[in-house]
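Heads up, the chain below is alone and in the form predicted on its own; it's given as structure tokens.
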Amino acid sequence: MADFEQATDEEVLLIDDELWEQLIELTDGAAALCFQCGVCTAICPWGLVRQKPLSVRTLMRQAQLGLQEKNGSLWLCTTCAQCEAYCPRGVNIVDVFRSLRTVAWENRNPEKGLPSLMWSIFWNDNPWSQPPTQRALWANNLDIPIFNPQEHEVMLYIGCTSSYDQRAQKIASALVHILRGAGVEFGFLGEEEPCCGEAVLSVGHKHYFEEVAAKTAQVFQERGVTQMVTISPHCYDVFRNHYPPFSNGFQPLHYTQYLFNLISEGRLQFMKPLDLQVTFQDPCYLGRINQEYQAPREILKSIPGVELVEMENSAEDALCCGGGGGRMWLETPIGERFSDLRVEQAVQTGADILAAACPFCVACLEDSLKVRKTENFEVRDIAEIAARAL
């Protein structure tokens, strides 16, 4: 294997049969399908920003053989699933990476900084090291009712990021404004809203995720939640694809899907022309992972005066912002941020606004835009753009 570094005379690679069996169990044998073609490594976006790319193929081979990863590259993966989109064998590579991370946790060898993330979720029920009593402070002046299944059509799930991050709170406020403009009866859980656990799952602590998910699913069941609208695609994905073992009692929708439904039903109409050129950043967890490309674009197209222009890489080929897979809580050196490249692609379209539909995307892209110091160009969430047009 060309990707493997040569072992020295003093270093012997030992195959661990017990580890091999554990990885087979954790991944349902997903790694066994890999035939080492190397497409995953070639397509991984780390190759665009690092001289030495992330060798996905090497890590997959280690998973097949029962070898432990030792150089820390395992934690680079943003779980963007770009590799899965092009894998000729259809391997669930993201799940294999999560499983390798699970083994690292069990061996007490996680990436530096991630144990603090786990402790924050354990003590505060959020990954942002903020008190749970402050979860609903952002909504103090919005008078949002507590969800009641007898009175409300949907429960709006705010999520940890939009509850605590000041920039993301603006997205939540904009969405509240839109839902009210459409006459939707909705509520939220306020201070009692539980963490979805996506951050736990993304860094591979599967056993703790099971505890978080079971607890959160029980809260939803007790509150009578049957239809839920999420702000973050990460929350949407974890509820849709990873909660069924714990609860099948509620239907999650990303807010762009819900707004698109309202537009199709004639309940939501935008009357104010904006006269803007907008390009759209497909969130990995909405697009590639959940195949939702239409809803966000249809919302933008329904706003009078908005012209949608596509970037060089869009839809299935969209470039990750770099915030997934736990990378939001790890430092990425300047010069190695995918969002820098994405902002450059967006500016080249001649658009006025780079639109997103994910709090992580907004945070990463705005940071890169600040470094670039581009005038007359801004990053906005679709909810913020749509709220302008009401």
Second form
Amino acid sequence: MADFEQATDEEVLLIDDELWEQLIELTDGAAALCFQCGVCTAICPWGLVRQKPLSVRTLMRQAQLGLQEKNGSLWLCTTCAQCEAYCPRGVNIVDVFRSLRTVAWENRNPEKGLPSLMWSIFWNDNPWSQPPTQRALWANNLDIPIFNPQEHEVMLYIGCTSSYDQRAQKIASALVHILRGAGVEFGFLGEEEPCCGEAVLSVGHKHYFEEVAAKTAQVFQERGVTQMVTISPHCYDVFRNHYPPFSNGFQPLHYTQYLFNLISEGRLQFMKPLDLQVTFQDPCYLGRINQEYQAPREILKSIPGVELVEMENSAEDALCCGGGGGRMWLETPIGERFSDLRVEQAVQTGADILAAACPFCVACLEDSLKVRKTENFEVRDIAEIAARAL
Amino acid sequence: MAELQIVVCVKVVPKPEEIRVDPETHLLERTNARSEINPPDMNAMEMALSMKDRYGGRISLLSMGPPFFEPNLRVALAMGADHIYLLSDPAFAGADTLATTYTLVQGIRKIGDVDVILCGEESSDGATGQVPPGLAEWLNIPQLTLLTDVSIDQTLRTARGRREIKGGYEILEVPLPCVISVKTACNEPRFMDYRLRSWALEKDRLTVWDAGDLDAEPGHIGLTGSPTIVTGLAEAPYRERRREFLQGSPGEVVQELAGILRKEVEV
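Condition change, the form predicted on its own to the form predicted together with its partner chain:
Below is the entire complex, every chain and molecule, led by the chain shown above.
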């Protein structure tokens, strides 16, 4: 009897058949493959910063059974896909997490702060609660033409963060200078550039994402966009992997891929030696998720005087900056920021610069560097380094 | 016990940064401005929806404005409300808060048996904050303004609310029916419920009433019913930030800052 009473203190878990079926449908049965080995939990970077790691395995089990996640850990996931790189069954874990989030939205149980993120995109067409009319202010002095398919070989997709965030605007400006240096004919959509909706997708609002993607794809179609270059790997990923049902006829490239092509074709050359040791932060959405490890490294190597040194965790093992999966819009307490560890690893290499290729990485890493107060060490986007070498 | 009848007054406003002031006529130019739901009304919406979550009931959205308000009202509907009443008639144009509240009250009377009328604190374009008290005056019912939280006792038929005041808060209680204005940013408005998104776009979800439907006194509506006269309009001067950064140890920075403040603002 005592045992029974004790047992009743614990929450009774009820398996929800409807939820189970819904998850199977949303994920195409991805969770079913999981055999609960727990490698995902062991490799998840939250284990590096928290006593109690994010139990990826538990969430996978809940998804298998049709159980509601209730303790909020679902929203910790940065969708960095480190777990997927190690999963012996090749489970699409990020997809399962996104689907669990979709269910949480449907049950009106999203993480605090995320409804405001959705409203910002709905009213302002950007996740930063900034006026849509001010989207192209950053480019006022750059004289970038509005994209015209007859005149331009490529449409430069700036993205919301590089349009509004003052730090990331510098990345966009640097890229504009490089493209001009290489003689690339390009344009952008200026104030009319629509949000890609990656923030919506990554926090799992599947239905709103479909609405955003359809609208944005239509804008690209009307503007005759076929070749597109993005600044953020997040925009690149969403266009490449999640837009196909909504669009046909435009091919996205991350700017590092595009610049690497220009270098290979002999159109882009760096003349000014820089004499720098550089280490590189693989953005999750460029590296692990889209398997592009080479392009950013080749750009750095093609700059005279630049020596590339690798960090303890690089390429497939690269440590996430902490900004993916909607975490850019959620608070991460001091002491739990992956970027602190990453900056530490970067400083340990003895490099002069920690290079990144993503506005989120730059923001997170630079914040951590400011706290660490390291002198003679910088966080820069590859575009900024390359622009110095023109 | 009868179902709780909630009315939320919703205004569709131009995005503030997109309004231009005509330098010649000094009139507000909003034709090219994008519209949004008045942000404080979103907080009223959230309060109404959490009331419905707790007590059940029916939420009617009430708005006075031109037909172009409709798409945004349907957005609010998809948050979980039940019906939209749009009071639309060219005769309502040019209304100040007196004529607006009269017109809204005619709508509330026509909806009938309303227990709670919720409003945002003020509108982002007019910013008078006069509509909630105005409604209570026309209806001759109690009002609770600037609440951050509210509970309803359906047996005693009372509303009890919390209002932040300097140095603390006060708890206020009034009998139903009553008007409540909601403190801006006191809650996080939920996003649309996508299961309701297409339902909310159905034709029958919206009722349009004109001046005739409302039995409105011609002298109380629109420009005729508006005693307010705008005698002048001035643009606030734009303040240029100087972007000066002080260097030195924290002590030195404080010293220098104190010096600047003394000089510039004569503390």
